[in-house]
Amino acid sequence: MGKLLQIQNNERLNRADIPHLEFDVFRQELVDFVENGGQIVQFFAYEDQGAMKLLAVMRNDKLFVAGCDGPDHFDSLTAESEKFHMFEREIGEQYGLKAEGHPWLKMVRYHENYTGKKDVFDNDYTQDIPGNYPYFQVEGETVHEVAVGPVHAGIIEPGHFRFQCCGERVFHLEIQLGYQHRGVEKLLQTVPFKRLPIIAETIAGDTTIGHSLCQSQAIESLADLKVDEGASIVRTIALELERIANHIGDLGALSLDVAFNPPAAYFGRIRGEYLNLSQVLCGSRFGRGLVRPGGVTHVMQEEQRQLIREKLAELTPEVIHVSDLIFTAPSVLGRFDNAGTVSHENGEKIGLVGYAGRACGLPYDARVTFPTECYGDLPANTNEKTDGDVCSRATVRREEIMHSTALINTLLDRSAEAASYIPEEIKLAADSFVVSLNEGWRGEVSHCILTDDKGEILRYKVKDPSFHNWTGLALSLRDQGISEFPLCNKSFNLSYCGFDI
């Protein structure tokens, strides 16, 4: 693909082999890349002996990689693909580089730039929180906003929502976050080593295994540790199972959404046994202090496996059950049928992961294009209705449930015990550069790190798939009546916590 590198995913490399190219030819490369179907995974900027870089790893079924010095005012690449909207956005609040041209260049999140740099933006609003936000405005004599949150009647985290609507016509949804802004990214960059698990752990916490097998693998990969076949069952079932318990609670308050309660209620028991089963594997219900670097802290033995499998004999029917209650409702599907639909060409066009893209039709699942632990030997999911809306979104969870227990099944016949977990000091390589990517439940989950001349981590970058995905909600409401909103969020379920690190 031209000057950038092609690499492996968990792949350690020297930064030295890294291609630096002059800005110019690093923006046109990116550019045809994404214009050939590619897409981005990572890209940010960070200090290095006081010179600022910009580095990106881009995909289509395989990775690549490249970098350059970060000028700080440079042609906004988002002007050319909507794809580099999100990352020059973030480039621009942490670390104060400017990309011109960029046609709606606002903070992702509120906080001052890494380099103490004045800020790039040209509204001084980071002081008054959100008063002075420049929002989107629709003009016109019938046209009103509507503005929700971030004070919410719910328990739930805060978001603010600003719709411009012709009556109950939703002409544009634009979606502020980065309320709570925690600093995620700088903490993994200056606590002691000891508590990166921890923290990766509670990136998002319903992502639990997603993020800590991320930053383990890559982590296991700088460090140069083994893991042996019965841990990376573990962590595999893991993972699966946090995809089932969160599919499951969605699809549940889906159904109370359009008001038809005894799914719901079903669905949220059942979400709480599959939650109990991640506690028989490792003792907790959301999987935290199972994945370390270098393996996972509790074996399987033969009685939780047991346990397992017969709880998932126990349920998978009732499952069945009650996704045919939902599915077969005319009252259901007259509500979920064509409501907020997202085309396949505007997912493309926006990176759209998960379920969310696959819902759409674009068949990338990390599982299959990059796998890890035991997915390359592991069956593909296909996905029947991609027709963009909130039933393909509903039924490609439905699919994922069912594909994820026929996974767990095959796994639980493995017999591979893991190893006792013992934790050791861990010293990382010098100079290098790893990026982990792994399929999440909502979508794409990729840790990367770079480390200095000592083996300290000199840049620690983390995306959660609800990066991208945020704007792919905002597109499901455009035409929409604005009674809609609560089913396509509740569709998407995106986080909160997870965006704003």
Second form
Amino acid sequence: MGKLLQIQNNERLNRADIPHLEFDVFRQELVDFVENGGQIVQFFAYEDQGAMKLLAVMRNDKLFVAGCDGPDHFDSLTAESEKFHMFEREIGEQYGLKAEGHPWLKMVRYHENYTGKKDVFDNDYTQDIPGNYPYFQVEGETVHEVAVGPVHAGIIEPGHFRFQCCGERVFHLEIQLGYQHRGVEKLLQTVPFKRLPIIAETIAGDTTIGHSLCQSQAIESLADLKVDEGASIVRTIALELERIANHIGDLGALSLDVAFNPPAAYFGRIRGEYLNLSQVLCGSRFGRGLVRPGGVTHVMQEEQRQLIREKLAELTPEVIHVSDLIFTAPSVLGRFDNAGTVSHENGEKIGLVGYAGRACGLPYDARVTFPTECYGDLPANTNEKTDGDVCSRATVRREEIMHSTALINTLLDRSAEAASYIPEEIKLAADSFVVSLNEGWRGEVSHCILTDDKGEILRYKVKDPSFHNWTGLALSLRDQGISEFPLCNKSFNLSYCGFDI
Amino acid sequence: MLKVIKNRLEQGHRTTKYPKAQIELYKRFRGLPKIDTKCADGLVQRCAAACPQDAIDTKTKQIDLGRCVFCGLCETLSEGQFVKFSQNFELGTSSRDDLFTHGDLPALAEHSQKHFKKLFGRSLQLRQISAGGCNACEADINVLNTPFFDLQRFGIQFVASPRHADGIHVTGPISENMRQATLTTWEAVPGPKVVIASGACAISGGPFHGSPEIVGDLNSLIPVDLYIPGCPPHPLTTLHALLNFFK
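If the structure you just shared is the form predicted on its own, then what does the corresponding form predicted in complex with the partner chain look like?
Expanding to the full complex; the earlier chain stays at the top.
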């Protein structure tokens, strides 16, 4: 180790300063790094003046970057560590670079690669999904397969779930996504600059603030824009409101999935109250149109501050009471406890992030390790229950709701007011690199931008936390009854569109 | 048990009286835009050039609500002189053309097909299809089932099977990878059936317009009966559209 360059979150670098290694050295560096407990933030391919390149951003308690030439065929890193498995599949799909020896080299989102190279998976893209790809199969006399989706029974995004079962018992679950693929990264690299914030807000609609923060911070770094304290306060509050609303909605839904209806009804409504607070802040329940490179479009004045403060004071006791109702009901705990466990060891192996990671004892929180906006001087959260089961994931969310509420109350007492937002012409630095990380409600959201010699976007890479965590859901189902699926699924509540981009 | 009762008392009755009583949304909410057609051409052109969705026509000075994501930039740039977003959330239309507007949408109730009201006025079962939706549209549909809106009191339900449905409600720009599933679901609904395009994506491709990975316009795939604009549509926008179109 030691050939990777240490960088800061949102630090602009000249691309020439990024260590460009021989592939074998690059590979060994990354393998050593993850063996020592490191994780992958970004690992992707891009095309630069006709040549293929690979780039990796890694983290332990610091951030590192390195790159290399992208060979058409290379020795799979997944063969050494599971952490690379989805990244290598994505590299194969997007740029036609094949990871040889990958144990399950299969398409991720089902689309043609960007380079015109031979398709790594031998898919025929004139065919609608499902294409020419296998599912992992278990064989045996009593083994049967259950296929669900893409269209599911509820109001929910599409995805395909393939269970290998023995009776009610699940041996293995394979999750095949891609149905939501909208070509986000390609759009971000080609459309007029003015469209970027709108696309960032809709990468994953429930993580509007998380993704738009990453984009705005990355652009601010490349264009050398400063954000005032008032705007940072609004951004931080918006991110925490997003977190609370989603956690509350999920706790209600978890309760519904174990047939305990009252908390589901209460939390269903209360979630809406928090969305309405985002509407007070910026006119949209999902924080649309708020975060823009350079600041925020809406100033938080005393009126909004007071409305949010009063509503939080009214809602917090209700949230405490309804949470108590859920977490003291024996019928709920009987279902939550020991359901869908992902061990600490497995969580580390696949690089779980966010509450799913924290629930199995991986304390990583980008707000603490790589703080942006106001997080540098705000207190961190700690989690009491880290058994890796549904109950732990639910408990972590319960704890985070209270923590986020405290953060918002702290920030509301700060009087700095954002300057009015005036849209201006933005010019990005040429031949530069930036990576941005924020702790969205599901976990680490990251955007990475490379610019060319004219300051145009050469490569825009988006990573939603779900990119790591879907594998966690698959693992949580092992050796569970198939009827535990809704419960496990809701305890993760991962993004389909954030993964499919 | 005591806790259940205590919580029940604390929560009380929360269902809105809408549509009998009106709901005022907070002043920052951006609903139906009001356009001043007398606004200077230069300012209109500036707004149109800056509009991330290219939803402003400089000649007619109309906004395409099927494309607009209600980001509010045109209002900011023109300081309200060209566009001012009102808090009126009643945005549903039965025709795509009506969405090109100066801020005066036709009353939806009068433009809905009478046989739909006769057929579905007392009971409407919809199958929701998320076809590339970002989960904001989906989330604000789900909200209609919470006690505040309590959609089922109007005889409207989202059902699990297309076989049980009277129509489909589609969100998202119809990703190419969902094209077949969308068609198959629609075909599985027994006729007569309705098709609802909800959100800027399903109407025009929304933020993703121009991407080769999407169909971008539900109407090009299946004829649409009801358009519900927004990004995402406010739950009240959807509720208003469903009630006026079908009841």
